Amino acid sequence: MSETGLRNELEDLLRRCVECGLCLPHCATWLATGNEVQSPRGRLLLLGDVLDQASPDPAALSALDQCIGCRACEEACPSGVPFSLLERGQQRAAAAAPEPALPGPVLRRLDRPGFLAALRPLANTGQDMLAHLAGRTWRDRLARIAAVQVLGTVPRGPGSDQSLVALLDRLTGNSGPWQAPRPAPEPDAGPLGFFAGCANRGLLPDTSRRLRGLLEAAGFQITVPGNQDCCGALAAHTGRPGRAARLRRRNRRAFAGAGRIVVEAAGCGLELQSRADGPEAEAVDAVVVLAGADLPPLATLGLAVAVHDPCHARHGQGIVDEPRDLLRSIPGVRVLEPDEAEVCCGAGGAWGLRYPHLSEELGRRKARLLAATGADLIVTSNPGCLGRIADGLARESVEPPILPLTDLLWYAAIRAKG
């Protein structure tokens, strides 16, 4: 669309915006700053100024770029003003965006599973070493170092099955032998192509393996195409449209003929669903697939569990009931809802790399609200959210651990068999 066309559309939408302010309490950056220019309606007004000026005010461009893109405002708006308008404003502001907190050569490799797999032990060792040398508060003591800010948010799961079982046994009081779920003797739930993604495959491979085992126990036939690649979201959001298009074409070929694709990370799912040049097969979030599946027997756990909804799931795909239904399917689990459940945690993919300090503030806010529920455990379904909230919990020195939702389901299944 030409700038004139965008300006005409903006004027029409600004007339629809009644400036009621209902979007404000749903906007993470407004909640963190209290600054009107960091609100959706403030950014809409700034966008008009930006389009009118040959050399827009850098402060206005910065305010547009600092929008996370969570789309909570779109859901809250009674006038139906679409987030896509702000998204176009962000594209205009991209030239003024600050450099990410990571060097370019590192940033360009974050969508490569092999690089992330090599990074995982280094990041884990780095976190442990800093905790040993600088103490439990190393994140705050070294907060001025951008690389340390990023290091603290690297998603980190329990790793081995034994580590996960030990953690959840401690919370539930369970003990004794257990065995992993076995594939259904007569798979009848249909075939699924498994989208491995880059973050889950590189940083949380054991969680991915456990999810595949759970799906097979529910009667699905799982295939994992070896020639698949990253969904392309990071490349698209860091100014590399050519690479993003190549990745999408590669995935299109890899999943050709697949009936459905099950996607573990909410961010990948939204990316695959929203791109016309992506795989032809239907991409479905793993939480949605599991919520409609015939799961194996689940043990009684007696846990209070707080849910964090990734923005890509809640606002992007409308996934709200499914994770709660899954938790309630585990006997003894009590689901707790935090305040501001619809507000972003501050991960935001590449956004968090450009604004690490604001991202940290949002993560800490989210961690406080989740801990305030009194939960024994927090669950989510996106690796970026997992890392951001875990960092916030550590900074706030609050206790509830956070895990992928599918790891908790897997544990409930193995304890039913133990």
Given for the second form:
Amino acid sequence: MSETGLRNELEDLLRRCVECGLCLPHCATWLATGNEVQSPRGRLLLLGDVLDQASPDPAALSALDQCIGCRACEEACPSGVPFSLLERGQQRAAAAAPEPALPGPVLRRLDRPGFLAALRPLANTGQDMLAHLAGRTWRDRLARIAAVQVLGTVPRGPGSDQSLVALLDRLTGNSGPWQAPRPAPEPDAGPLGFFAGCANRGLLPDTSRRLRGLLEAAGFQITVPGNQDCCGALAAHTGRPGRAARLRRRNRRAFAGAGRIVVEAAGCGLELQSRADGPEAEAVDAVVVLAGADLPPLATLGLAVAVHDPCHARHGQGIVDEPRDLLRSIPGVRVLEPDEAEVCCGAGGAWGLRYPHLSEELGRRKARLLAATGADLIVTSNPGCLGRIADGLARESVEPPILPLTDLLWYAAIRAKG
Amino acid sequence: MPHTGPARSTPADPVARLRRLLGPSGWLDDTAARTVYARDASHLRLGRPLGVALPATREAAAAVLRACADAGLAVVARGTGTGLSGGALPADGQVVLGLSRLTACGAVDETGRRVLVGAGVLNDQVSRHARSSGLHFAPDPSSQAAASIGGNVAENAGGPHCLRHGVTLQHVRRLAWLDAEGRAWSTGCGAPGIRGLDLATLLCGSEGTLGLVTDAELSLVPVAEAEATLLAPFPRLEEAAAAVVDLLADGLLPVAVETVDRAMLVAVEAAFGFGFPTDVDAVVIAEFAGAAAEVAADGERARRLLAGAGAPDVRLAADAAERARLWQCRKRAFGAVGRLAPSYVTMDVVVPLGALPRLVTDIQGIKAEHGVEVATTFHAGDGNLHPGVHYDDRDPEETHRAHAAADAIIRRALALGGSITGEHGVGVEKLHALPWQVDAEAARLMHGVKDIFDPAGRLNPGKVLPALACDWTPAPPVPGEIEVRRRDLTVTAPAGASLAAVQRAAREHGFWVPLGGWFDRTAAGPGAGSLGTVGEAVDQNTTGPALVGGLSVRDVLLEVWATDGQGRDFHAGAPVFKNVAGYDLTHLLAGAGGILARVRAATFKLRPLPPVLAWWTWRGDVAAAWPRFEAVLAKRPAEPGAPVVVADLAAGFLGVLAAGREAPWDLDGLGEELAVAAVSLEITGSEQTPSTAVDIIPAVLPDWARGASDWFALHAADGGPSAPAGDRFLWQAAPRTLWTPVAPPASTDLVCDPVWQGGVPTPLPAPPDGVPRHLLQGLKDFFDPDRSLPTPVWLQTGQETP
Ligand SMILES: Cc1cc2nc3c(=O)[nH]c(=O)nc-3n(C[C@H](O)[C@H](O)[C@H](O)COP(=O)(O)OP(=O)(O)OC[C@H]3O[C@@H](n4cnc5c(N)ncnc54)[C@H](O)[C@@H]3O)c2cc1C
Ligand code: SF4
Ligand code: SF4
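With the form predicted on its own in hand, show me what the form predicted in complex with its partner chain looks like.
And the full complex, kicking off with our chain again.
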């Protein structure tokens, strides 16, 4: 499209914004700051100038850069203002973005599962040590150091099957021996390519393994192409489009011929779905696959469970009913909806690393609201959200544990009679 | 009313002071902030602010006001900027004071049905906060997800469900607010239905020009047991409008009646795909709420009525989810117009309900005459329309035509007896139209109010009131006799008319003013249910011990004609259900004890007459049994008629009078509940009579209740249950009041007002602590400088220093 054509198209889209402000209460950055510059309407009002001017106002650029890209505003907007507008602003701002809180070498390695796996014990012991040694106030002070703060948000799953079972046994009052779900004797649900994802592979390998166990029990034939790689989202969002494209090409090759690809992290799923040069096979969120699957029998669990929807699932892929349906398929589970369910938890991938303080505040807010439901347990399905909210729960000293939804399902399966 | 505050040094640089005060995240003056905060939802522009202050506490907000006062800077309050009349727009060099960080939500008081929230809390958050207590905040502007409570108060916001529940003012118990100097004040004691000059009447709808609201104590209403929502597609818009009038004139009392026209339906369907028909001219949405049986009965009656009026295919929302989606689509309709045209002007006219079909027809004519497109959503049951005229602002000629058409619509609404604005406010957008509605004396009084509250003119200058030197419209003539306008659901009466005569006139049409005051007053005094005149009712904001009531006088008062202390006549309000054109002098007078003006005539809202009255009597140990009765009776909704108890402890007598529906689930049900509550008490009498036979009631009342000349009104400050006081009392469920004919023992929980002594109203009691007496004094001085009207002692003495 010609330059003026593009300009006109943008202008038409911008004019769609009737400035009603209905998007404000859905925007995490506005909720946390009460500052309309940090709101969708505010950002749109600044966007025209940012795109037009050779050297735009730094404050305007920074407002756009602080947009998490959660897309909650797009869904809330009655006038159909597309998020793509803000995305343009974000891209323009990315160039002039402030220094990342993490040093470049760290940031760039976050899409390497090996690096993440190495981070895991560090995060575990680091946090525990801090909590133990430093006490509350010092812990808070130390946590202002970005790297320390980030460590706190590294997603940590329940780990081994034993510790998961112990945790949930304690919550549900179950006990006794159990057996992992067995693959269906006649796998008739079709083939599935398994997308490993950096964070899941590096940080939540047990959860991934349990997901595979469940899918195999439901009759899927799982293949895990060994030559697959990162989805490329992090590279794309940290200004490395070349690497992102390379990764996509690699994945396209790795998954050639796969029927569908099951993806655990919603961010990866959205990235795989939205680029034309990614894998040809359809990338489907694990929650969606599970919701449509013929799962093994599930035990009755007397639990009140609050759900947190990852933005990239809820706003990016429209996944809202599936996790709830899945939870309700576990007999005895009561699903609780937190207030502000559609609002971002502040994880935001690389965004959270660049704006650690805002991110932390959002995580705390989300944790408070989730805890306020009175739930016994919180579930979500994205590693980033898991880490952010777990950190918020710890900082707010509020009770319910948070788990990957898959882990809860797996537990219900292993505790089923017969 | 000159006032000198403590002397303060004037620092050279106010910006530096503000920055020091608020820190970098609380004082924003970069280009980005000044660009963003130069706008609101109105699409208008005035200028760029000097900067934006976002205080996190009310103390910090007060400090900002002080700093601005010292520097002579004008301050524009802002909630979330969803206002549609430009009220929150700053001019060049003004300071925007955003209250979005005052987000504290107090605990919900379940018995008192109230909650204290910060001005920055969003409307919808209040209801979400109260939901687990089975309560919600009734005013529900379509912008409720985003609009702040401070903004709702400042605009006196309405919403679809205000048809039944009334607009924001009706739900404001008390406000904490700051004046232009940053001093903190309160508006009252927080009990509904009380006498006094309630400054909340002025602050509500004042658009940030009189004071800054920091906290609001709000009334909550119970979430209904059941709801039914009907969707009626009409082939013709005029038929839809007429059907709405018929529905209400027939005596149904829906909680909401909305209409959406075809142009709007098309936009909403394109945006949300709810499944609205787009091949019809209009859709009427009518919602009923209450007891399950009541809702079912009313829903069916409404369905038949709507079908008979031209909508054969009435659809009933299947479940709560569909209902929620329906309202979401309706409430997001405004935003969907962004898809229709590059620009639009949205009006907010109101007409007397019966004139709705006429205005709808006239708008068709105006459309054709000016060659413009109009899409309209209606709060139809309130006679409130939002016609949006569409145009392309890149075309000056089209822009001109659109604005001419908008003005023609406003003029038309005024000619039909309406108002230029029902809920969006005057702001800057309708400044030019206010003189078309308001008379010169009322305008002078409004300017007086502004000068008293904000003598230096620094609070949101240039909003709400155009300069006094304008061509104001003449006031309508003072009505000489009682006139019931059934299709408008209003009754107008001269001040001297007895309220009983008004009720009789309304009753002939099957309606009443839900206040009590059903009988002519006896020689002795205002016995139960027999307060004297319309004028007295307005002055005292009560009809005395009501026999079946429900709302306070203020809640049903729409319009007054009055004369101020200098003998100047004015007219305030309009015979419509919503009106935010200028300061609310009408409701200021309700309960003002006649100290500001002498009321000459008034217009009230009508409600369908409850079909039956029931009367039960008991004999036994009333004091011991009372809490059980109260528990049952306090649950009764205020409408169609709140119950009343007449009790005589010494005589061991208790009588309950209740109004309700002629149906087993209503009054029979209540009777059963009372019988259960009474356990050991012997029920000695119970009868139901058609409420048209109300005249038999005096016969069943004890003499002391009928003919007392003294009445003390007791209110629980928390609005909660009141204990029996003294030997004899009359307990009224809504507005919750306990009346006793002899002075009750002093109590710390109850506010006591000796309203009538020796058959005449006593002087207005002094306001509670925290209310700025210098402002009350200022109002008195301005309205009645020569003290030719009644003047309570506390206003005769010298000024209070704040
Ligand atoms: C899509 C849409 C639908 C709407 N639907 C309705 C509707 O159904 N009913 C209705 O009544 N309105 C409606 N409105 C208008 C608007 O939402 C209301 O007027 C709302 O009350 C404004 O609240 P706010 O917080 O956005 O106030 P703002 O727009 O920020 O301010 C409005 C005015 O209030 C003043 N103000 C704000 N806060 C305070 C405070 N704390 N103290 C003193 N003054 C203050 C400002 O100075 C300004 O004059 C709608 C608006 C939109 C965009
Ligand atoms: S909701 Fe949409 S139209 Fe309204 S202000 Fe936000 S982006 Fe603009
Ligand atoms: S994408 Fe998210 S953070 Fe960005 S403006 Fe929209 S709601 Fe706010």
